[in-house]
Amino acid sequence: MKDAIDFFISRFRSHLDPPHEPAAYFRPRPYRNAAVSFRKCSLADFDERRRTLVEEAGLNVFLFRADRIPGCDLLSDSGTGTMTMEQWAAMLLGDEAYGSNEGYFELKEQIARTFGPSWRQRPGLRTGEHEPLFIFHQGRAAENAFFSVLARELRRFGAPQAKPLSGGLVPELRTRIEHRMRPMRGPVAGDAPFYVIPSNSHFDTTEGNIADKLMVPLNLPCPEHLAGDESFPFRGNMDLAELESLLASERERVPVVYLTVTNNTGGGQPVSMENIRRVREITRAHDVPFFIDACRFAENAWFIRRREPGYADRSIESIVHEMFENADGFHISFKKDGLANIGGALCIREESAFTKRFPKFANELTDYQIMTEGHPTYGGLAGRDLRAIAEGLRTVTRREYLDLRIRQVERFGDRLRRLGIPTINPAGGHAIYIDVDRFFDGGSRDEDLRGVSLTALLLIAGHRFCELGLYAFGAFDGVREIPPEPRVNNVRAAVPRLAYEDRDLLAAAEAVKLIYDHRDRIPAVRVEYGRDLKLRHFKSRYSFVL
């Protein structure tokens, strides 16, 4: 194995020539660059590639200077896009008074348009009435201060009293909650989660910040995913069944039920609006609120749009705001869908199960805000800022922008599987997700992380992925690896918006390929530190096994 690494070094040097491929197309780009920036290395450089990742960046992607990146960085679509002139020119305008700025107002208008008119602050506030929209530094922020003031006003009942889970729960939805369950324990001791937090699936940070407020974060993902059914059109769907089972056996343990559209974790798969019915019929029957992850809520849309029957016809618009109609409430990252570089939101009803249940939470959540983010009509942000994600809201819904879009995402993921590479399929609408699984034919094991040992030679060939698999979901007991339950083990390509050419990700594709032919050849990682962490995907570093 000791050469290993030269050998991938070898083979990606002779394919930086290859024989001219020619490609057909018929339809040109709805826009044309306005700008360009150059790389400051070389794709030749593999060497030096090397040398940063093991010597600077522990092997961690997320260490790696993205400077020294030559090809494609897809290791997020999250505020990594290139925002449209528009947005640059509604920048210029920004008004950054301290208080009630311009962009603030322009914001809020927009919101509406895009998410309904029910999400329109009603004129002539009176006192104890709060507005829709609360503005954040980014959609994490938004999620942080959601569960903190959520942990804190659930407090305000007393401490809940334990108690084993219900025996009325179906039995393999009682064992996956006990085992989210067992690791987890508060400072003081005694103790233990109490609450949970349904989800079709729940993301990293997501997941992080529920798990940190000492609540239970549980993946609900529909059986047609599980089962990875390709024919399937809307696998990021959640598990009706189980959500009736919960909440008819266990509904006091449920402060709010939440759907991720689309689904990242899941493979970037998108929810129908059956299913979205579905959940607030299951929620009103029980009196709990429904709250949307909205991040990539135009792209499921469009998928919507595209698959299901009843809405070939309809608006992007149209179809958004029947999706918004069953929510009590959403939480956005405007660096996805709002196609800025910065930014996030939580929206909630004034009058609805939510704000019933915690008639206090939109005055905690506003000092929260103050004295975290600053005056709620920035919300952390600079007023050019905000000129830019109201911008980026009305272009997000445009129909030639989203086909655009997701059939540049379907076009790389078409290639990857004809080069025969496992992914996630079909694909989502804003990453290609491979089967690390199926990549080494089943052969993975638990202990291999052989997700993070792909995600490191594709940056030695000059590019970067991320692995969201059994190390970014799992967890270290202290003696071996927890899978997480259910079981995710990807590799995810995430095409960050309007930045990448067909090209690009077609060469990303090549590294994919010559890496999988050679797969017996992948040398093992270690974990030299940081395995016992918290969301430790970010933060630890890795050396090669050689």
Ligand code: F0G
Second form
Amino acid sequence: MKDAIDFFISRFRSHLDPPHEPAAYFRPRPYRNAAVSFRKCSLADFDERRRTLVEEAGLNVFLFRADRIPGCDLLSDSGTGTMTMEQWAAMLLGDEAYGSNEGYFELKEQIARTFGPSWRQRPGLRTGEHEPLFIFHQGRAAENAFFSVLARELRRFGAPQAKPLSGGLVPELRTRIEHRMRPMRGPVAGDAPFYVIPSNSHFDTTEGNIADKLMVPLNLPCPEHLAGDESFPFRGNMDLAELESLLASERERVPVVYLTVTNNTGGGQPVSMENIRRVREITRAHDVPFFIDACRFAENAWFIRRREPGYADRSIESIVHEMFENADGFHISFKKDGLANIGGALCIREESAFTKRFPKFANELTDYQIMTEGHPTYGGLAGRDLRAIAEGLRTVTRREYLDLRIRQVERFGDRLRRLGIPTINPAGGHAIYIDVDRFFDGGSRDEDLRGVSLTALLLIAGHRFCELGLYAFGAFDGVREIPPEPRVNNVRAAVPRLAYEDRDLLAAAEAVKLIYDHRDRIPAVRVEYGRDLKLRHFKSRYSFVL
Ligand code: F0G
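Let me have the form predicted in complex with the named molecule next, following on from the form predicted alone.
Following is the full complex, with the preceding chain placed first.
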């Protein structure tokens, strides 16, 4: 055996013909395949080339060619789903007028149907007047526009000087905010971050967009999640006591409170209706606007229906309406629960705490949108994309779709768990998160890069997972690593919608098991490039230390 990589390659090869798996699931899927795409390479291709390909990509999963993945591509559930025939048909009907195309009106109407009638433009207004819907080409473009315009609007109140945090803040929270401020000093004295944007947990792009404007993104995951309480049904919740403490003593620092449903950074875990309602009450009591990051709104609603008392007989649609009644605004990537391959939006309620506080916001946002994306009636998307999104929003709240979708992720998680792999339990709605700290029990590898080693080996095994842990969320201050606070250290397997069958996912689970069984042999990696960069996991290159 030449080295550890050769060892793993030989193990992967020996598992290509596993013992017979009895058919485990008798319930037929509520759809059938309408198109398939044959892979361009095979799992049997375990020669030296796979290793070379992975090394050529600097062991970085984002830089690895997708057509060289013979197994499951679980890098993201974003824009990676298979569209329905209805969506493809809708795309053909899309018209490409430069302004006010048909898809725009259809999407506007569908937003109100999906998220509730209060997201419809107020009756009596003309097209373009106080529209709640701002279209963007994807979620992060909406985030970028939102936080750019917000930062500009906040400057209207005068540039706040760096000011110490108030003594009233619970000490633990105070330490966490100071910890976050440390690597983000502004370019000029007195330009240190002043504003704080709390959330149950921000996604990495949201966090990046907030930090880029020298505001502090602050995660307040609930204590049950931090304690790893597997019996708690809503581990995506926000810590309400911490939110209350923050707003009671630092209200002027908080222009908006966010809640991400489901909580992607926190294990794809759902947020309860009770938690949404309480965040609403607390923010209202302090007159602070409340926004939702709605990427996986339908999956979250499914969990509320299944797990929260009083919702078992409710339709998914009515649960979604109730969730969004609470918010002053939301942003969404249609690449998730829009079931589309591209698209995003920001929706702002016309009469809300937000518009009251920032009356010029909508107009400024429209200017920003026109300069960066296009006219508000297409926002960086082709007319046909708008039609596909509207159609996707009609499908995503169907019970039989959500049952299938979330159960599939759950079965994948169950399999990993039964194989002994430490994961965040119960399974989230869109992904399984492997707990890297527990995976490497007793190991002695360079701590912050263990997740990267694991994803590199999985890529050699033929499956693409993603490190969302110490490397993705940590930072390097020039001397040492600053781990995320609270600590997050996962490797995520995100399941694309309507794209894979169970056996594909079970194959990926077996590859994880194989690596787990020999975890003491997993080679360390070193960073060759990019350790000190922002958003470094997208760009870094690594090599194995053998
Ligand atoms: N918010 C959340 C909760 C997300 O999960 C994402 C994307 C975004 C915002 C940004 O949306 O990709 O359309 O710009 N998440 C993907 C993921 C990329 O893999 O989890 P986007």
